[in-house]
Amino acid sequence: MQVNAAAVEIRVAQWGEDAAALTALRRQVFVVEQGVPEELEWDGLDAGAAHFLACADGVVVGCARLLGDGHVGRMAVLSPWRGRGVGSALLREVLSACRARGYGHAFLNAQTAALDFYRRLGFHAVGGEFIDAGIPHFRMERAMENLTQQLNQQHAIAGKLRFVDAAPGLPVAEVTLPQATARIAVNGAQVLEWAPAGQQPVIWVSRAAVYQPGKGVRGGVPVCWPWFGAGADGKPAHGFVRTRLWQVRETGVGPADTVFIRLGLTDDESTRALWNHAFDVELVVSVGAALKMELVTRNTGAEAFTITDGLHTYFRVGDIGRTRVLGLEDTVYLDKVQGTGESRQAGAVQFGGETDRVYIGTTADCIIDDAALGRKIRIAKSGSRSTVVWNPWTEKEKGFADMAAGEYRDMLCVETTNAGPDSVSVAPGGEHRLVAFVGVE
């Protein structure tokens, strides 16, 4: 049964005025039969919040909120009036307003229960599931119709990097110089795509790969963090901000004609019930005839924490057959295939098969050499203390939906990360800095 316009209103509320019809109706949907303690439902962000306000022959049935960062939360309906849209008209407004403010893009913290009834308008999920108030959630992301012209108006430079749609919703920053091209997505803070002028493109991408808001691209360089690798307890692999809409900080030209951009993520509730420690955490990617990548971690909290990390890069090849990679002779690894413990590299890195390596205590360049496509790639880096290198080759490649079938022939990830044993501390008020320098010799 859907609402009825005449008999359900949804209008602006203010705290001041609407305080008390604001708080009872909370106290019994949130506090009364969800059990969440009054301690944590009065947070002090009401007087500053835009709240709106369902009701039907004068009595408020339903209401919502929206803070000043697009955080839509305390969606709440009573019981009789549930399954008669009153939720679906509320969190329309809220948008609408969204809309009228400006702003790029919504977020909020879904009970587990009731994300099919978010992903309807238009939310989708990022990250794992965590608890908040003994209630499982996941953070879910929304952009809006205006965020890709948000984006220009605020950080396009003329004839050098604008933004596009990849798909509705992912806008991708484009970098087009004399030197070199590059395409690199708000979505994850995701580099896609270097190609300096007269090159083959250098990162690779899949031919399969889905482009859909909340999901990592298969290819480019996906950041891996706080921690490189399978999460522990159910949480997502490789961290949780690969997922993750980020903030565009900065654009700018920089030395030699190259162009930057600047994108960061902070602690809110969602990555703390995950990970629980305060944070900024920024990738900022330099395009020229060169690619520098660097992963900026700021501990913006009271105590030290540890982090893993990583640069997940996939790299075009032209025969994983013909390939090598140098610069790892000697070098102590972790062999995730064999499952054999630790091992010692002898001579240049070869593929015949299925590779998961991680190469531990190294702060060394690598070298692709690439006979098929007659070139070499350096790879030096600063900030790291382990080498990643993986194949999945084609047996592994079938369980991947969004690989194309044979494509492990065309790539190769060489991964500049702090992984396994080689983990890093950063004290409060501290920063880490990983970076990877990517160019073709």
Ligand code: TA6
Contents of the next structure:
Amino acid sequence: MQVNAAAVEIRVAQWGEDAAALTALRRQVFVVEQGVPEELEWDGLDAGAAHFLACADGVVVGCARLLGDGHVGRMAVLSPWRGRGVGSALLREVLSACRARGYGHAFLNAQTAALDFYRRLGFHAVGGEFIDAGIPHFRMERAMENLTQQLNQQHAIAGKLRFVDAAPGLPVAEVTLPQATARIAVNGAQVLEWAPAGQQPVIWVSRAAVYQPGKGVRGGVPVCWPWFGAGADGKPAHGFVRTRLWQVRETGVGPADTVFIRLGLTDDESTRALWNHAFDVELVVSVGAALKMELVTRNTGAEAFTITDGLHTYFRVGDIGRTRVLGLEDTVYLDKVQGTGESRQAGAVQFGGETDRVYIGTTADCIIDDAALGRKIRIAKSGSRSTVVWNPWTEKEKGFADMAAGEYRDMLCVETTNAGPDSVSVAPGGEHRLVAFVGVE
Ligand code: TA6
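Moving on from the form predicted on its own, please list the structure of the form predicted in complex with 6-O-phosphono-beta-D-tagatofuranose (TA6).
The next block holds the full complex; its first chain is the one shown before.
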């Protein structure tokens, strides 16, 4: 492939024949120029990887690598050749290889200074910034054009579940059953919709929500993991999994003609740079006349770790001013609005302003008593010792570009969590299951 006037040729390289040229170029760019320690550069993955070379007049001026899971890396261009389309040409060749290999997505760890370069070729940053080899990075990922088609080939269930694009690069599982409909985004494993037959939608999504890869949708059920709430040291709030593309592991038909989808994520160097533990996390969503969401944490490492976690469920209500939450009477809560430490709930929770409370040591069912819609929503749970109740009200709502004016009246979060002092320790090889069961009465 010719690259503009630079007459640079891009070709697929073979590690066997081209190792000397590849290592010389990468040593020059990463080790000498950027100070990456040698032992980090040679990671033992080269022999099994696909490599790409950019050559000008027979001289190697750039390279790139593609691993078998869609991991793009080792993008390097000699300094005199930068800004001349060599890197873009290399990356386009790598993406062509991803398509040819049928990869559903590609991902990489981009130096923060190079984010725009990768954005121009469809990648978007997810999670928080992390340091790798002393250099600030972001994980970036992109769905390949054939992802939704691939998901349908592997996981569609005729007449019950299919994948559609809610937006480019945003595959969503659509469940259509006699007893209920639902939508679950593969990005973030985020439930976006659940409506039992004959009912108004139970899960709320803002009409100003932004549907783009790498950005959570305002509403639905964001998965908060491996921490709930503010991140330490500038890390993202509510953890780093709710903006990532999850893997669809299984779909199927369950009891009483329900349909389930199982999505998962495992640790990688970018998650370990944010939270240095080996893990497997899964969300299993079962759709029927009730909605069951199960967040499963597995510790696949050799050391115990501690998490806080949550299913941050946004519920649709007829009018927040005519809505009450039952089941939390006489329990202790931490008031994040008043900042007044522990308080005790007197009677039902009612709403007349911004409300942001963590009810600790609470395991009982909650009921959203919605007088305006004339319905009750029951939230039962297991593996959860905290219940978070949140409504942004008018001022906080104004701060959310992805909420329309006045929408605070139509929504209420009753979140099934382990938050604050209710953290959970998971032993090596152990697992923790946080389960929310939602039904309409
Ligand atoms: O669960 C309540 C809360 O922690 C609020 O404090 C507010 O931040 C809300 O979550 C939404 O957080 P997000 O990061 O999704 O905008």
